[in-house]
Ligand SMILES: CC(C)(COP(=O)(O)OP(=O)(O)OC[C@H]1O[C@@H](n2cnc3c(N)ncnc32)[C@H](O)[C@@H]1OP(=O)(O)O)[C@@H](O)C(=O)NCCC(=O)NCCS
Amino acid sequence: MKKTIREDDGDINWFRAASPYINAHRGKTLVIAMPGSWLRSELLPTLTHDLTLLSHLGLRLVLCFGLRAQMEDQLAQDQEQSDIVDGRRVTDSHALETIISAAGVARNDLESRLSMGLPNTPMAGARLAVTSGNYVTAQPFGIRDGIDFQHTGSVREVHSSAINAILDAGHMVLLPPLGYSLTGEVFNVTVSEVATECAIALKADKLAFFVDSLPIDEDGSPLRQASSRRIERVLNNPSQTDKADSSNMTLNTILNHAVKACQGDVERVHLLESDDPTALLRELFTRDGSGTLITMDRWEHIRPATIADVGGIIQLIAPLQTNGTLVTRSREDLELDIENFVVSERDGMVVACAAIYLEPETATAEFACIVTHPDYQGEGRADQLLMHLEERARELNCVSARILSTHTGHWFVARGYSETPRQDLPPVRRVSYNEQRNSKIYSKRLDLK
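Where the form is predicted alone, the structure of this chain alone:
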């Protein structure tokens, strides 16, 4: 008897597909930079609902919010002017009073919204505890190019131990664009700087910026994934339009903060489009994600392998060949195959390796032999190698990636790969498939550059 397909089966399948990401994100720290315009946006109720959901799924959340839109409106109403130079406001005494007042109103609004779930949903009444405080110490931005920025400041220190204690208690931390000096002064600080310095101090797993436009590559196409080094090249490219986003911060300013965050060991920086109400959840819980992902290429010595690396690769993969995790490769096999390998080295030692094989007829790249030395595991090197291979595959116009694995399939599933049946292998690859190893096959769709 044929099973009737229910209308909500698609939702159930989505939830099943999201389960590896739910598990991977539990206990991770996410810092979000939200422009002030969002506080008046029709998307704010959706965002606050999503934040409550994320908290109940075990994420540690820090929400940093801007107030530039509110400042502009209030200053115009008061018939006051306040210049903005290179993305920073020249904050006189009146402007400071305005931002302090706006911060209080915004905080109360956010706290009230986060105290309730979305009506008429299973999240109704699922309140989220919120804590704010003097967790950011600032110092005067000073006089730059002859301009006295007065009460504008820059972040001097983020009190990470206090914030971590609050996060450990299950609260979300709310940070306005304000900092407090050791002498009791209050300074106006940009939300992008507060979020970036907070993410670095907390060693956050993710930092997310909401922006009006995504960065583009040399061909004018939106970047979906890039290393911080590539973003630096984009910033130096005159074709990169320096558009202002909804909080009047330029995209280039945010990109510079993204690079700084990556250099400060924040693993992933996400740029999410402000007009997309699903961007945050899609980035966290779907295979294709959303917006632009920026990561630090912490091992800039990832490079093509040479014949001189064969000995190091053999030492690296030998234990895994012995226990059956990897297919056995002789020295001769490796020497003939070396042009397909990339390695990461430290002080002349090969500490990680991987291989890429191309199938031009199917526009597919097959990755293999992704190995990290035991002494260097847990530092994200395998992730970096995989992302390096994926970027290389995109450059070679591959539309999909494939991995065969007997032991580590769950690791690839958590990174967007899904198990596929053996019948989906192209005929040539099916012939070379090792029946004795009985490896499972995982694939992922790649977005081209």
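Whichever C-alpha set is largest while still superposing within 1.5 Å between the two forms counts as the rigid core. Positions refer to the first chain, counted from 1. Since we're looking at a predicted model, the values are computed, not measured. What changes on going to the form predicted in complex with the ligand:
- Remark: with the core as the superposition reference, the CA shift of A308 between the two forms reaches 2 Å or more.
- Core-superposed comparison between the two forms: the Cα of D50 travels less than 2 Å.
- Core-superposed comparison between the two forms: the CA of L272 stays below a 2 Å shift.
Rather than the form predicted alone that you just supplied, could I have the structure of the form predicted in complex with the ligand?
A lone chain is what you will see next.
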């Protein structure tokens, strides 16, 4: 029967492509830093709609909002002014009163918008409970370089257990740029600091900042992905450091916070363009994402495989088994063998794997099944896996590493391996050598640097 292509097939395909991400993000904690200018932006309804949607998809959400734009307007109306030094306002008593009242207005506005559920959708009326409170303890920022910052504070502690209890109950947490001291004082704290410290305290999976412009790489194009180490290098590039976004949170302040968050074990920091209403959902639910992704070290983590990874590993290796690149392993073989595997994952999906087998008789580790999904190749993932396995072998007192390969010898040679005659295989390994595959053997000394 002839198949017809329907107009909505694109949407269906998009939905199919998004479903692994929907699954991967369920139960994950996302902290968002929103500049105050967004509260008055025409994009605000889109953001609150998307937050409601994300909450219903099972994400645990903390929304931190800034108030700099509101402060500037109110201070101008009052014919007052307060200096901003290195991204922090010098907060005198009048500025403090202004920010406290702006926080109340902003909170009411956000709460009312988030009470709307998802209007004009079948989920209309699905309510999102929002909770705010004194979850951030602050201390005075003090006098720096002779400048008394007065009521400006820095975060001393985030009450993560209280916030977690609220998130566990399915509520969204709303945090103003304010902190409270143990003596009952209120301090003005930057939104980027509140969001960063909150993400660290909660061990959040993601921290997102909205920015006016993305960091650029050495070629001058927007940086799509980078490790926190690379961001530190970008920060040392003077052309990068003095851009300001609309909320006046300078990009380098945000980048510094991103690095701090990564060092504090927040897995991913996302910088999203403020003027793109689709940025948040695209970043979370599409393969290409949007904005800049900053990670602790790399985009994915290497970890020991578990039985839950068997399906993902099979998907990775099946085509290579069919074309003869890899030895055929059944699901049962893999399940029995799973503790020898490590996987590299991104957004909850296995994108590369490798296995290690120890040969105690010869103090040798044999590596096998090193595979990177074709969509993720060429970005150093297999390299990292190999280094990880070599490190593990050294810890287990192996003095040499071995690999058998039919197609990929040059890749290993480029990484310090050299071809070894088959007769050099120790007897214990020779018995299981598959003559039919006729693989070449490569080895490397691990005890030499």
